[in-house]
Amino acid sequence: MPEISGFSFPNDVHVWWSLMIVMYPYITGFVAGAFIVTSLYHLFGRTEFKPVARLAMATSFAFLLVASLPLQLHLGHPERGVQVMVTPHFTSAMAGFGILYSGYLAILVLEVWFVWRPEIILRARRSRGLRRAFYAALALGTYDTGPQALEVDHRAITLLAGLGLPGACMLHGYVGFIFGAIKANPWWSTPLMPVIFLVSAAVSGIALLVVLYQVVSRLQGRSPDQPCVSALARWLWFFLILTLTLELLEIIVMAYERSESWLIISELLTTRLQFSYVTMQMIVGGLIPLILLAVVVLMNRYLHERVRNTLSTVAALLCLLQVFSMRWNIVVGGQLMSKSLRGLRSPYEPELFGREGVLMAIALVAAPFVILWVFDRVLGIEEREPEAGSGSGAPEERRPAAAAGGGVHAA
């Protein structure tokens, strides 16, 4: 039985929004943050992000596929979860999830197809049998990789990136809106909540890409592109400054107003959330990476490549810890405080097993990396140089659809 201090209502004893509700904004944050990076290249022409642009898009796609699973696992009837997409009730705030998730998924699938279309065609030309039929189906009957077709692809990618960027931001800002709209809880109901969720999503997405890029580069036996690493560190530092500033401003405003809710919030921060908020979110996950990234950004020209990579990776890992702590403190912390504003519940300890347990949360984080591995095996994340002579010739276009077993040579 949880320990209660002060005065609490009977329905304040339990933590209803469990670890899965913490995982939901954590995973959607990777979706939005990774898409921001790929948009910086495809939409805003920041060529320094070219080495990670395809990795960022594939990462956003992989995490989006599992983004709804934490909610499904939390529902008492997971089979009803799809109803929010097919029959949304527009008077409910949750209807926004179905609309935003479905719309953003459609945009991202289209953009992935246009970006990887030359790769799909190339693999269709080189394959045989069922493998060829698979890639031919993915190519949707279009095998033109000539300059005009690639120009059309480029325009489509730019258009979809322009549509997808606000979609990705809305998908995650909407999570902050859900919490910010709960007026009964002063820890959640602040105007800054959607903005904090959005900028922290950028932090988590960029931090994840920093780590992924370093790991992938090591696995492939090559050194990470240093202008790209410096750019990622610079943008991560920028969004981390915004995140910490907004989170501190939120607390400072509450403390300055000294409303009746501040008495219980201050007790919450100095007792139940002292370790997860002060130590993990603000110091270990906030202040330390802020200093490390400042060294990388301000002393970039003096740093050796190895030092720059190490500092950036360590800072990124700590940023991932900061964002998870922030999600935990918002979701769980808000439920430790009684609606009477006079009592606190004992800290929440998630179960190890079960569909809302720690092992399931680890599996949810691991699942997108498995999807990324499959994605790389099927389409290839690393960009290949175009084959000489590949184009839109009619015989070439008909090759993938031809009967299996014929001797076909690309170009």
The other form holds:
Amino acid sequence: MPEISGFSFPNDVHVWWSLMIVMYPYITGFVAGAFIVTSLYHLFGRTEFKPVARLAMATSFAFLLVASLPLQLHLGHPERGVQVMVTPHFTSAMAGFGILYSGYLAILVLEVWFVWRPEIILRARRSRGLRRAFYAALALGTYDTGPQALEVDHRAITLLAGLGLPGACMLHGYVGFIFGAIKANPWWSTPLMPVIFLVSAAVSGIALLVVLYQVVSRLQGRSPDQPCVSALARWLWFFLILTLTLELLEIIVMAYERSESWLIISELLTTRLQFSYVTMQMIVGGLIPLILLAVVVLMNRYLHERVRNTLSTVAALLCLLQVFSMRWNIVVGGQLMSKSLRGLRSPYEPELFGREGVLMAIALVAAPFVILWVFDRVLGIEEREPEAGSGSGAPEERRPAAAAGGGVHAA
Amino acid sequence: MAPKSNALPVLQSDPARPSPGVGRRRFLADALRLSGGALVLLAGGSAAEALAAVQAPHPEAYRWDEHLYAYLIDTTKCIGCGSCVRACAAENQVPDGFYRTWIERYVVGMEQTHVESPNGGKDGFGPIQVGFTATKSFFVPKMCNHCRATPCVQVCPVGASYRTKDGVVMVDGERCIGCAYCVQACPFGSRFISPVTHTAEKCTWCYHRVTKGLRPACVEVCPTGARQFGDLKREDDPVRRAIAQDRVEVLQGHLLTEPQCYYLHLDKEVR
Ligand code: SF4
Ligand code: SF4
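Switch over from the form predicted alone to the form predicted together with its partner chain, please.
Below is the whole assembly, all chains and molecules, this chain first.
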């Protein structure tokens, strides 16, 4: 039995939404965040993101495939989970998930197909036997890679990216809405919630790509394209500033208003959540990467490549921690406080094993990387044909020297 | 495990008894209902639901549109004996450590307030020492308020939580997926996920009893009359009269959930 300080309603001492409900927004956050990066390239013409655009799309896709699992795992009756899709109750914020999820999945699958179509066709042409049949099936019978067809592809990709961006934003903003629209819980109930979720999703998505890009480049024995690294750092910095501002605003407004719940919320933040909120979310995951990224962005031209890579990777890892702590503090924190607004329960410790345990959470985070690996095996994440071999990494980059040439230095 | 059944109005109808209005009209009506049921089936509903659609408005059955229930609690009368909590647990097989109804004790001074509800008040309350000068003390029975604008029903993703025509908020245990969204959405802490059924459970005002004309178990056993159950559709109902004429209060009125549990003499300290 958890320990209570103050008075809790007797049914209010349980943490019903456990680690899995922390993982759920964390994982969908990567989906939305990574998609925002691809959109910066496909929609907004930020060519500096070209080196990570495909990686970002594949990442978004991989995380989307597991995004509904934590929800499913958390249900008291997982076997009835499909009812949310089959007989949704439309006044429920949660029922929207099925629709948004499948809609976004459809868009993303289509977009992935268009982006990788030339690759699929190439592989179909090159292989034989079963493999050939497999790729032929993936190609859906069209082998046309002429300039006209590619032009059509390009337009389809832009259109899908145009649909996908609002889709991704809604998918995640809506996750924030699930919490923000619960008037019973003053720690959740704020219209800022969907916005906070959305910008912190951008933080987590970009941060993940910063790290992934470094890792992938190392694995391929190339040095990461520096304009891309600094662009990622700049956008990460921007979204981190936004996130921290909004997260602080939420608290400051509550404190200044002296809302009836502030007494208990301030106690919650300074006692039960002191480590995860003050230390992790605000200082280690907030302030420190903020400074590191400021260095990367403001002193960009003076930084050595190594320093830039290291600083931005460390900052990104801390940002990943920040976002996780934020999810934790919202989801779990909100349940440590009784709705009587008079009591707090002892901190919640997730179990290790079991359906909603720590190992399962780790498996959930690991799964997308396995999917990415398979993806790379089957389709190849990087665009290899014309560029990779020729040694002029990205011809349309503004600073092409960094791409292939840099690899030699690093290696 | 009979008490949880939501299909009671169905069970009450007696198909063997001939009804007065049998005729072509009746036949047509039944046929219509039957096709309605078939539609429900086609739309993915369960067979039980389709059956309910066919059978529910049987003339002899309990008519849920003829009642509208409300609950009245006089906090000055409660002595904290906990009989209601025990009766509820027995009547509804409430798992240990969870409460469909509970009692809170308030010990209030000019500067401080002490609130407690050990084991939901199930074992009554012993003498108490507080570290301040208490100026008043009282007990407050709590339970699901059967809100009219209920956030719990609103958020249920599968429609397992619903409000009946006679004003009772219920959970369909066969449909509930155990997501706990309703538990989060109830501002009063009235719901829990049962460790036995893994579905949401809460006070039903003993719907299985009231549809037979009995009173809820807690009302039945309350020795002081602190708990009263009434029907707003009956002109002469004492609860109706109290709500209409006395100064009554509801819990957390600012949340606008329109509770249908009314309180007499509620203190400012009670949330
Ligand atoms: S008290 Fe809670 S469970 Fe009961 S109807 Fe109101 S919101 Fe729903
Ligand atoms: S726990 Fe059951 S009744 Fe409550 S919202 Fe989820 S499905 Fe509906």
